[in-house]
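Single chain ahead, by itself, as structure tokens, in the form predicted alone.
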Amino acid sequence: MHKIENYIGGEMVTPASGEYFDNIEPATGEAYSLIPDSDGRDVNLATDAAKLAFPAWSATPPEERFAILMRLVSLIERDLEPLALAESKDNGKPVSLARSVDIPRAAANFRFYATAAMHLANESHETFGIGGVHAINYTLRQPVGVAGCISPWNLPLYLFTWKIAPAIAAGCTVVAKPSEVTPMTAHLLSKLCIEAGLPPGVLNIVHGTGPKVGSAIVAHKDIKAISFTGGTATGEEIARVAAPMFKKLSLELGGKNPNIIFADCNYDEMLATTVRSSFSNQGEICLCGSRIFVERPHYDQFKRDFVERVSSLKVGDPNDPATDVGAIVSKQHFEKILSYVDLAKTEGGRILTGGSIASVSSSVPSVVPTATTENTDADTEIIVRKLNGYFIEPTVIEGLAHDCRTNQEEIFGPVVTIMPFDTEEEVIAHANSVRYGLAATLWTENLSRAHRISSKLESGIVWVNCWMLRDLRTPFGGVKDSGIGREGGFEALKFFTEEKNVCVRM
């Protein structure tokens, strides 16, 4: 069975422990590769390599960083298909989604920040003090040093590169940990970094569990900044450890996002988008709208049409082009989602569609990654697989109070609730009643209402008459328990730098 390797100091290396654990394919429930069981020793090696590389990399002109990162962009685009296949096999998502969204976005992340680093400007101010003193104050932005980047399993390469790209472009060196649930595309990225000529130690990737690797990264005294995307409970622990060490922190955490639908919306566009915003990537996107509020005059029609659309979604083999909903990422998460469906029933919820384990009886002959050679273009073979993995029917629930546990806690799966509302004040209060504040979606053709409600929603992102329409120049992040700090645009580049004011008397 293929063994994934760590990427430290520009080389592929085995873990210090010599131990590995299984990497499970969600669609089959079977192990198909081995993940390094790394620990603090590997993090120390990676941090030493990053420290050694930092002086030269931080002094490398942005134009030279741009050239290296753009070579990496070209390699990701060249290997779009094997990377998409690997992402689907590792995560359970449809190959079509990985091919059209995840891998192109990974390339876009590097392209954007390679360019943005050349346009990051510093400020200067002409200053006049008491007694005619004349000075120039200017600001230097200098890379913070070694940065720790920890990414989740739901959009593996997409979000891994979302952190790595700005850190490297800003002149930092990185110790990164991909999720141990979905490590394969990070492993393949390591090989592409070598091929692109990224200097040794600029990026170091350590595979392993959160308690062994993630905790060691957060606690390491020489890692000056932590960028983390994941669960709120883990974010709380990271903050507890990092705050006394005065590390810079960017935490993108959980969400329980409202989708607010007014009767004056463009109905057909809303309906199609709401199906997508509810169940894309099996609902395993922090931006999915899991609480759907519908103005009462439209509620019965929406319920009928929405349930009909959701019931027709195909749950199946991620490699089948006709599949809409793939496999849940892991057995543990599969069981968590089903437990919330049971909870909803005890809280008085009515299952309108779904709510059960999906029966996926057969697979299709597919080209799948084997990851057995150095050339990713050759890492495929045609096989027919048995699907005994983790599939759940897309689930729609009604009849729940807005403040019950099902409507307050993050499920992160193909489960949504629908509720009617009567007034703006009511729906705003219900939308804001959760501990989270990551994203919201609002459907209305009333421009004044759109601005009015957007300003009152406790959310880092509000999409009006759309969903997941992202501009990489804009800040991304949440409020309340959905995190601190912002990613995206120049916000991310600035996060990985320290500001220094220089005052020169004329």
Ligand code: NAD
The other form holds:
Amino acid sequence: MHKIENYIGGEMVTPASGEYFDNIEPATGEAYSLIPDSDGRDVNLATDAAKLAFPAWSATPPEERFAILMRLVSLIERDLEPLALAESKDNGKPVSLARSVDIPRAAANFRFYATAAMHLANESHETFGIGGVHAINYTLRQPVGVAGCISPWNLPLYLFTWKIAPAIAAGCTVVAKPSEVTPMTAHLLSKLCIEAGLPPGVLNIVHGTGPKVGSAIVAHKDIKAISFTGGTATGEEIARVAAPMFKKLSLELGGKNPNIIFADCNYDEMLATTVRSSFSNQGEICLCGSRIFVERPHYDQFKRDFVERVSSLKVGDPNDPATDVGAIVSKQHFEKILSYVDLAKTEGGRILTGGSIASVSSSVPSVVPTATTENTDADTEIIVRKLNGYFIEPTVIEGLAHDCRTNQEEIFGPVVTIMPFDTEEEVIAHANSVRYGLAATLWTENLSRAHRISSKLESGIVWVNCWMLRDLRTPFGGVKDSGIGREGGFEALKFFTEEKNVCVRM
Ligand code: NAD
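Moving on from the form predicted alone, kindly provide the form predicted in complex with the ligand as a structure.
Full assembly next; the chain just shown is listed first.
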């Protein structure tokens, strides 16, 4: 079975323990590669490599960093197909989604930050003090040093590079950990970094579990900033360790996003987008709307049309271009989602469609990359697969109270609830009633109402008459238990730097 390796000091290395654990393909439920079971020793090695690389990398002109990162962009684009196939196999997502969203976005992340670093400017302030004192203050913005980047499984390469790209572009060196549930494309990226000529030690990737590798990164005294995306409980644990060490922290955490639909919306547009915003990537996107509030005059029509559309979604082989909903990422997560469907029933919910395990058979032969990009033709094989993995029917539930657990806790799967509402005040209160505040979606043609409600929603992001329309310059992040800090734009570059004010008396 193919072995994934750590990427430390510019080389592919085996973990200190010499141990590996299985990487499971969600569509089949079977192991198909091996993941290094790394630990603190590997994190120490990676941090040493990053420290060694830091003086030269931080002094490398942004134009040179730009050139190297743009070579990486070209290589990701060259390998779009094997990377998309690998992402789909590793995560269970439809390959069409990996091809159109995940991998292009990974390239876009590097492109965006390669250029952004050349546009980051520092402030200066001319000062006139008492007694005719005249001075000029200027701000130096210096890379923090070694940064730790830890990412989740739902958008593996997309979110991994969303952290690494600004860190490296800002002049930091990095110790990064992808999710142990979906490590393959991070592994492929390490090979591309070598091919692109990224200097050894600038990026180090340590594979393994959160408790062994993630926590060692967070606790390492020489890692000065932690950029984390994942669950709220993990974010709490990270903050507990990192805050007393005065590390810079960016935490992008869970969500339970409201989707608010007024009767005056563009109905067809709303319906098509709401199907997407509910079930894209099996509902495993932190921005998916999982609580759908519909203004009462539209409720029955919406319920009928939505259920009809959702029940016609094709749950299938991730490798089939016609598949809308692929496999849930892991057995553990599959069981968690099903337990929430059971919980919803005990809380009085009515399942309008879905609610069960979906049976899926392989409809197309699979082309499976075996984790190398040097010669993609030689490293692919055609096999026919039995799909005994983790498939759940897209599920719509009604009749639940706003404060029940199903409506309050993050499920992060293909499960949504629908509820009618009568007034703006009522729906704002219900939308804000959860501990999370990541994203909200609002459908109305009434411009004043759109502005009014947007300003009142407790949410880091509000989409009005759209969803997932991303502009990489915009601040991205959540409020309340959805996290602290913002990614995107210059915010992320600034996160990976420290400001120093220099005051020069004239
Ligand atoms: P998770 O918190 O279980 O794991 C995320 C990463 O943290 C993994 O790499 C994991 O190995 C690591 N980790 C686990 N324990 C750790 C510890 N003690 N110290 C350091 N690292 C540790 O999350 P997940 O299940 O991989 O991802 C799903 C969650 O991510 C959901 O809650 C989802 O909402 C959230 N998410 C948020 C955003 C966002 O932008 N806000 C985006 C995507 C996913």
